[in-house]
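Coming up is one lone chain in structure tokens, specifically the form predicted on its own.
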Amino acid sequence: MEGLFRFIHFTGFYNMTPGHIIMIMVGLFFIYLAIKKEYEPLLLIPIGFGILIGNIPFWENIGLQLGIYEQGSVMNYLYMGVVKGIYPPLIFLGIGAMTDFSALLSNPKLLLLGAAAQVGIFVTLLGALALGFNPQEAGAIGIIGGADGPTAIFLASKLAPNLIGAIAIAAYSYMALVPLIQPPIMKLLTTKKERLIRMKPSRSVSRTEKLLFPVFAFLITAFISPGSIPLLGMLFFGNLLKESGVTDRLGNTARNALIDIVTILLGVTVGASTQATTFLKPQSVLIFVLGALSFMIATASGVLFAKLMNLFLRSDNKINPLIGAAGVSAVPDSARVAQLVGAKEDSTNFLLMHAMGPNVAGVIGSAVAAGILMSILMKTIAF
């Protein structure tokens, strides 16, 4: 009987709490969105199943080394890639190896839209400070507005390791929900006439430009924001592997096998970090609210800045404001949303390649913003 009672005490049914049930339902909802609605399945399925893994109740603090927060457990070792900021640069390496910067190079002024969309980061930082978060936590929360999961995780690992789980889940959730969140904001802030604007065809970009861009872009951004070196260094290195023409094997590995492996590990461990006993706190709810606010402000900022730019551009060189929403760095989903919203007004107006300009600029902008926040907010820096 003693053995039977001991077995019962070890079961998940015995250790179940309402929090575990809530998180399991969230995990199942993520999996549903990924499979049924096809919202970012490559992210939501690993994260959703990771939530299930992290919320199977067990008898804690008896040395079984099962949970992700228990020293010596397998999941804890895998989670070190998140906590130590290892996975995000590897993700950026893969992104760089699959990214074509031609749209940005052919129309450099679109870089301004990527920069404008980062306004949400700094507005949300102020909001987080007003709600009682310390400066480091506020900075880590604000970066959610960039809609860049790896950057959010990287900055949180440096500034607010205690909030990594909530920040990562919020960032990836809003990345997946781009098709739902952005269109209403884009339509609200633009007129039908603006949505019908046809942009001039992009010019052809030479191979020399493509080769020089990752080298000089890295040097410029790294000198401006040294804190972004791990992310932008890997991003532009990956792009050089792609564009050089002599490292096809390395480029293919980076944009296929490597990024797939890291995405699996990152998604599952981030999901598992939502263990109900440590994750379900009022702070987590506030982070989700602030993250949504940040993302909406970033979207609106990109659209409004495009409208502002049009005031100074010739009538034959106007920018369709819809592509301003692609300034958030959810590549390529926010660019695809700009195309879909524009196509509803005119099915022959192709905005996708134009939208990729601010989209990839947003990736660079969010990484630069993260580096700036790190340099300002790191507690260890003294003058």
Given for the second form:
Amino acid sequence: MEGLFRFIHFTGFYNMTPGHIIMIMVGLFFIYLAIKKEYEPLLLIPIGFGILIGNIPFWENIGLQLGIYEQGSVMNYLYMGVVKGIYPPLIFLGIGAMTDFSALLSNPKLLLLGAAAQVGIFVTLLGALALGFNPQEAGAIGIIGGADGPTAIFLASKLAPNLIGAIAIAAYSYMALVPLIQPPIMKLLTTKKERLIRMKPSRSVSRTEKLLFPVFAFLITAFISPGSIPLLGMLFFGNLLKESGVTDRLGNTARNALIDIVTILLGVTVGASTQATTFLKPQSVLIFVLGALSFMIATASGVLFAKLMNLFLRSDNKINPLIGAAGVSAVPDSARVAQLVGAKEDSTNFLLMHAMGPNVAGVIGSAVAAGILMSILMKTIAF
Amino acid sequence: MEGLFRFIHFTGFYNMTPGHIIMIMVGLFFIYLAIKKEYEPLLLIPIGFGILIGNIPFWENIGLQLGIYEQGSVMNYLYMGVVKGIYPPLIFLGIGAMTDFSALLSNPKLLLLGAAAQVGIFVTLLGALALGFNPQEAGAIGIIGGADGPTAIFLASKLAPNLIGAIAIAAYSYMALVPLIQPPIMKLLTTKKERLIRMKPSRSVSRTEKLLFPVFAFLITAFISPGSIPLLGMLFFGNLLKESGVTDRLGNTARNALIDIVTILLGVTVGASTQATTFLKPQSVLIFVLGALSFMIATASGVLFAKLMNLFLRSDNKINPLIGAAGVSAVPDSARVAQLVGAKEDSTNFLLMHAMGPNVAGVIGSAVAAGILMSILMKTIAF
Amino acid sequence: MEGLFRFIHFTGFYNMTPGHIIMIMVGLFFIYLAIKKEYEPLLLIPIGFGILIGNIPFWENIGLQLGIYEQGSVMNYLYMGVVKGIYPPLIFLGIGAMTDFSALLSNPKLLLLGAAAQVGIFVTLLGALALGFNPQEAGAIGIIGGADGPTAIFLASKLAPNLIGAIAIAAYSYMALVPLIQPPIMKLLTTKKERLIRMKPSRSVSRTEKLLFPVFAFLITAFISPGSIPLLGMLFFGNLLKESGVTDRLGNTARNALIDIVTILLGVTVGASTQATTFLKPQSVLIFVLGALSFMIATASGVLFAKLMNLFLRSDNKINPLIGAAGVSAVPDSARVAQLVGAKEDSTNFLLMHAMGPNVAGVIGSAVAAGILMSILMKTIAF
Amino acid sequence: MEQGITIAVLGVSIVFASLAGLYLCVKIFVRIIEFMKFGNVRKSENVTQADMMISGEVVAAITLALQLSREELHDMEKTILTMQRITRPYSPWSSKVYGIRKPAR
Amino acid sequence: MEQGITIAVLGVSIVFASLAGLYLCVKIFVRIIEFMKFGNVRKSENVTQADMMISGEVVAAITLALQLSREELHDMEKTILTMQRITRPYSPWSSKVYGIRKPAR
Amino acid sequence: MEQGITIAVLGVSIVFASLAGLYLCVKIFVRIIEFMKFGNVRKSENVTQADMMISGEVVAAITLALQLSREELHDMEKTILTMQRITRPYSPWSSKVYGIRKPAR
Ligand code: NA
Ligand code: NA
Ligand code: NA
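Same protein, the form predicted in complex with a further copy of the same chain this time rather than the form predicted on its own?
Below is the whole assembly, all chains and molecules, this chain first.
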């Protein structure tokens, strides 16, 4: 009889709290979004199911080795790849091996749009400081505006490990919602005439350029901001595997088996890290609010900077400011949004290729920003 | 000259014991079974070669970093995935991504057969206790009757790490021998008339059901028995990757590269963990005896429970009790055995699809059982 | 203002030393060789880019977690696979799963050529001792002459972890340069008549032989030299996965996803381990000199031993001494060099298949040599 | 031992409870889905993809056929295995495409 | 907060500096490459592979076309998914090809 | 140094011993297998798969031919590389199939 009583104490029903129910609903909602709306399914499915796994109520702190925060559990071991900042660079390796920088090379001035959109990161940092977060947390929250999941997780793991879950969920949620968040801002800040601008066909790119780019882009960005070595080193290394022409099998594995395995493990553990008993706090709500703000500011700065650049460009060589919004990264969604919003005004205006330039530049930009924040704010630093 | 002497001391010939020879013979026998008889080759080849690797005699305990139990050796590092219980859930992830639950969904009452066959686990536990094993060891030995390698290894790693090798070898040996062990018991417990029962064509299953099943099956089983989160969480997560329709590349990698890599590492280290100097003990023999018993009881309970269910079913909707034996899991062998034994009486009676239901239910059943045993018996638990 | 000053202190430009520039040049040169000359691209690209990653100057020792030698950095975590000797056996697993031992089986006496070429290892060891290296370092340097990257890295990680970078770079550099290093020596030591020798068509090999070979070759070599278990165990295990005929999917994953992932991680971390501030020392130059010597002696011993064997062979069954040079391993380059040098004298003389025998035998030979050196010299050994 | 019996009884009960729970859940869901589908059909008359069903018996037959044919293929595979293998001269510690037609410098 | 503003200003500046540096670098390289190519062409008149270029607009059109056609394929894929899945009876904890035609011993 | 010479002499000897052991082993096995096969043939007259052998020279020729043809293919591959790459718009941190034909809500 006592055995039965103890068993009942083990069940999820006994240990359930309202928080668990809320988080399970969130997990189910993520899975719903992924399947029905096809919003970022490759990440929302693992994260969504991870939220379910992490929010099955159980008898905590008696050594059952079930929870992601309990030593000895599988989830805890797999979560090490997140906490130690190992998965994000490996994902960047795969991303590098599948990214084509041609669009960026064919019109390099669009690189600056990828810089402009990172303003959102630093404005949000100020907002977070104002709301009482400490500098490390503020930096990690700001990076949500980088619209780049692995970068956000990497920086959070270095600056504010306690916020990894909230920051990752916020980043991926807003990235999934880019098609809803960006268009109103883009329309608000541009005139119809601007949205109708047709850009010149882009310059063709030779193989030599594509081959030299990852090598020298890495050297330049890393010399300016060595903090971005872990992310950009892997990104450009992956890209060289792809472009070298002599390492096809390595590039192929990097962008398939390797990135898939790491994506699965990262997604499911990040999801599970939202265990209700540690996750549901007022600060998680604040992080979500700041994240939304961050995305909006990033979009706006991208668009506005494009308009600024137009002031200095010849009239036959103007930039369509819509592609400035693609500078937030969120590859390739925000580029598609630029294409869509442009096509609404003129369905024969193909902005997609032009938008891919700022889009991938945004990835580089937010990795550089993460490197800077890491360099300046990391607590382990002893001068 | 002294150098030569010392060198001779290093050779395998010098350090050889009869135990090493016996284990090498066992390893060769496993490889033989795998290649000639095609019994479970994907596991018997790695385990068999692992036994060879683990039983090359060498000068132990002087820090050569060669043996699987010596710190700093490669085998020791790779074995961590077994000892820490990391490989089995990853294998379950892959299994989930390759399992089709249609058969189970089309006739859900067959789920109960997957529960019935787990009786063998708990009877064996009692037997092991009677033979003087401590409760943790008894639980780990009982799970052999679950007929599920990763589950057995996972539970053994949590409850009785010193028995992992023996339990894993026993579990896989008997799973390989399912076509020899089950048929006599099945024939003994059924009448010819029962073996001739034709089951109704199963209901068709919609995509929506297959998609919802992993999500809700996980929630239900995990709420009842949170101890099964590590195994069932990964199993159903893998299945969702497969069924969601939007994560095909992840499901594909999970059921190919990922499961293959983990299978190789798990197999070879489990094999190597049978190092003669630690493995050849009377208790290993006891474990093998108990394991055989466990398989037989499991088979019998599955068959008998099917007969019991028939008492409550309408005459046009009877279950062929042969498929009860498939409830032990040992996917898909025991389902094939049901088909074979049935086909001997009537070669036009296709039981395979019907047997797949209890077969995959048995996987869920033994994972639940492992979760319960883990919850109740784990030594790290401090109330 | 102080912020700006501190930021400047963070940049690569501020922390740059001539050493960094030299190493970056080396990295670029490796990438150039890989792409333009197609010298070993699958290793020179990862190593070359790794050198770039490892030689971005940054503010060291303040806890930025950027450098490969700083705790907590990604590169440091990934480098563990090199330091702990985990990657090389996994690479051997993949190599085994892609190696065809037919050539060796069809003319087994050529195995001895694979032994002869390992003389270079031990002569170099004596040279290194004479130059003042300690015995452990001397052993690790000698193994460069084994012409086998993973073996060299594995032994270096066990005997002289501080030299891993230099030894790995030397080994891979000379392996890439095999087509330049070997031909002059081969021509010097053979007469035109010898180079024209046509060898008998090789015996055909049955599937059974290919299947039994990995099992018994492992048992024999491991019993004689248990120190070679980590490398040869994995090599022959991989080969059994390939030849068993029942584990095709495992063999396939071992020689694709698995080896690719490990190659990427091993290459980039070995490259990064050449961080200028720890790498650029006089001893690195000495290691390069000894490595070159080692390759030359290995080539010479292979050729000379083939000539020695010819003294005992019937005149219609002579060995073309050119294939002796293939005994250094450096698979398959040195075998191709044998073919090329032979074809210069007689373009219809196909030596490639004959050279493959000593070539793969050389892999086994150097793994055995590594095992011996590890057994005798490892510092952790306490008698 | 007494503890053992408690564990055994409890264990079997919980396993049955879990799978019975699953059984009920599937039953209920199937009802709901069928109910909703019925509604859908009335609303749109479009046969959506989710409605596409295959009879279990047909599936069994196809499975068998495929399996048999695959096994035969498998056998053929083996016969051509030895040849195929020779065509992979790649090896990761020395893999360049240094062609044998090019002269050594 | 003051520290925050310093970080923000510095951060934005450095991000711009990095990407502007990249921009300049690409510009310069393109010049150099074009210069070298011009020389090459004069020397050899051979159009090497590296010179093969495709207009960006063409690329965009092709990309779109491919994407659209792929999406359609994707839809078809889904319809045949259920059937395909049944053809994988492999499972790693019991995967032998123990055929159902062979009698059990 | 003396120790070094011991190591060197011992080392070379053991390497030779290992590979010579392997040599003998292969020799002996080949004898045994041939002996057994001879028996088999007499018993059944069936040429089993294991007996299927290809002459080494033939293999060499095929290997070469395949290699050459593959290298040519490889060259072609390169020319079409740039185009192929563009057809993968997937990226893992944002990969949905949110088609550009659908209007943004
Ligand atoms: Na960004
Ligand atoms: Na079971
Ligand atoms: Na060698």
